[in-house]
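One chain comes next, on its own, written out as structure tokens in the form predicted alone.
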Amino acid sequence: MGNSVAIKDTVVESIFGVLPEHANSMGMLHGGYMMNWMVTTAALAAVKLSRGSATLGALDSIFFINPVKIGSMVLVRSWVEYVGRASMEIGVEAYSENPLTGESSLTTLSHMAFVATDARGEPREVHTKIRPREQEREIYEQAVKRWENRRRSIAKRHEYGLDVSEYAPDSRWRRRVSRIVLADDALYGEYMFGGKMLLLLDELAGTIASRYCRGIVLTGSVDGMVFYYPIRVGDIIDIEVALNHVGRTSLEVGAKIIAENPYTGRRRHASTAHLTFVHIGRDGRPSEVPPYRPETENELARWREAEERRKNRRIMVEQLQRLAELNKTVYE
């Protein structure tokens, strides 16, 4: 028989400090760096709550809303909102404290699902629920929303992962690597942990910003992901990325995920992810992209579907503010 605990009790933390090797050239962080220390620390709420391990099934939109300098302190808290039969939704925000002067301000919040696993890697049932207090019932409320929404998504799951065509095949400016995932990709058991595949394709897109633009560029978000399928220690993992919209300081690159099974040569499509970047000129300030036509039909068609995700991303900075006060209510 399970037992119940309020969100406030789920709270976990975690600080990191940073280093040179996190940063660009101009000493700012890179978005990959803090998406990896953003998953890790909601994996801990999820599993501490769970007893036992448990995977990224789904993250949504992330947006960087101030820049982190080296020497900087980031400090991670993450927290379990909601909690299905073997599902939880976790929330997480991170602030960038300069340990000098301790002043610190928010960098950027999101909302993850976290899926407990066994030892098989199958779903295992967690017994502990959540019961919010009064001031956190609006959080409770929406997380439930958010699961809802989730399941039916995750009903055309194995659709999607069947889809193993080429992202860009027509595309200007694209790139493909391939890699092995080893043990240390690995968080719990066979499973590549989230934060480091957000890791990698940060810096893979990275690459097609910064050689589009021929400057710096920095991650000003990335939209909400589901993974369809999960990608084992062992397996190889085929990534593309492709430039997709230009706009006057900003432009976005998409990404695709295929995992291989070496042995059998199976192909799944593991996952979709948009990442947009902003160019920083020598001043360090935001700085023209150099303009870009879409010719191909398939550019067209990115080019149309990343403009309606641009005009999505405005509403959604609009509800940061109301959010990042609602998630203060976890500490009252």
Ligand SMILES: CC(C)(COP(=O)(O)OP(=O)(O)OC[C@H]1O[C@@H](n2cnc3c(N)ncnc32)[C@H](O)[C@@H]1OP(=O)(O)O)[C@@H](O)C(=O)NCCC(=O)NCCS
Second form
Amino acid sequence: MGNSVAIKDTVVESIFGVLPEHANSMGMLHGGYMMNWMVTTAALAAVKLSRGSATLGALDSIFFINPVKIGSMVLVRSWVEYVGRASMEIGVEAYSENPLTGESSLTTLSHMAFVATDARGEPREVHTKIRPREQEREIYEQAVKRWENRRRSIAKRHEYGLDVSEYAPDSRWRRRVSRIVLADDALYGEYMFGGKMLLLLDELAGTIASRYCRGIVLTGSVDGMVFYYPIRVGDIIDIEVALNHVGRTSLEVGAKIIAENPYTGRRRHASTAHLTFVHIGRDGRPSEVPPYRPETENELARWREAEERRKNRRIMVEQLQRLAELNKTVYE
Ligand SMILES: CC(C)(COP(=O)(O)OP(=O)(O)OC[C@H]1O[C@@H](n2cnc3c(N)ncnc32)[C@H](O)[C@@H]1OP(=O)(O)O)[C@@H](O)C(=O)NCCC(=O)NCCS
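Alternative state: the form predicted together with this ligand, after the form predicted alone:
Whole complex next, starting from this chain.
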């Protein structure tokens, strides 16, 4: 028999100091580190509630609202909003704080789904459920809806996982990087940690964006992702990144991750991602990106799909303030 707890009882907080090794040459934090810290804190909330290991199954879009500078502190908070059988809907938000003035600002907030797993990486039941306090009811109901929508969006996960076709093979702005997954890419056990994957993706997608702009770029956003297949330590991962769309000062880079078992040669599509970057000029402000004209049929198709995602992002950004207000009910 399990028990139940309020959302407030599941809160985990972490603090990270922004050091030069986390930042670009203008002293601004790379988005990849922020995402790694967010997934780490969310994983702690999931592990603590489920009393065992938990893996990142999916994440919702992440928007970076304010840049963070070297010397700042980053406070990440995370909590469990809903528990299904093995899956957990997790809320996460990050604030940056200037330690000299105490001034703090919201950097980003999102939701993630973790799945409790056993030693073989198979889902295991979570016995502690969420019983929201009165003021947490709206947050809880939204989490239930998200969980239901997520079930629909992952229904074809096994089929998608078999799609190991090349990403954007005809793109003029594309690169493919291969790596062996090392023991320190896992948080514990033998599977690659989702936070490490986001750190790597941000770096690789950022290199193509930076090369295209011939300048510094900052991560603007990462669209929602689903992790179809686990990646083991010792696997070879191929990450293919390609330029999809160019706006006035921002651009979208797509990425596809394929994991290969080196012994059997079995290849699986682990996930696909879309990241946006903003070109930053020497004055630290957004600066124009060289124009780009899609030429081949596939470039045009990817351009149009990216325009749709761009419209959706605008709508999602408008909802962030309301979400930030709602999150406060967890602490009341
Ligand atoms: C997550 C994972 C363990 C699920 O395995 P599975 O065999 O598909 O699981 P099941 O069909 O038994 O579903 C178990 C639960 O997880 C949920 N789920 C499954 N895949 C999910 C995903 N990708 N995202 C979110 N939830 C997921 C199901 O809806 C179900 O929810 P419920 O228990 O609340 O009803 C498996 O897909 C996996 O290992 N994915 C890779 C995760 C990973 O490695 N992340 C880091 C990447 S670097």
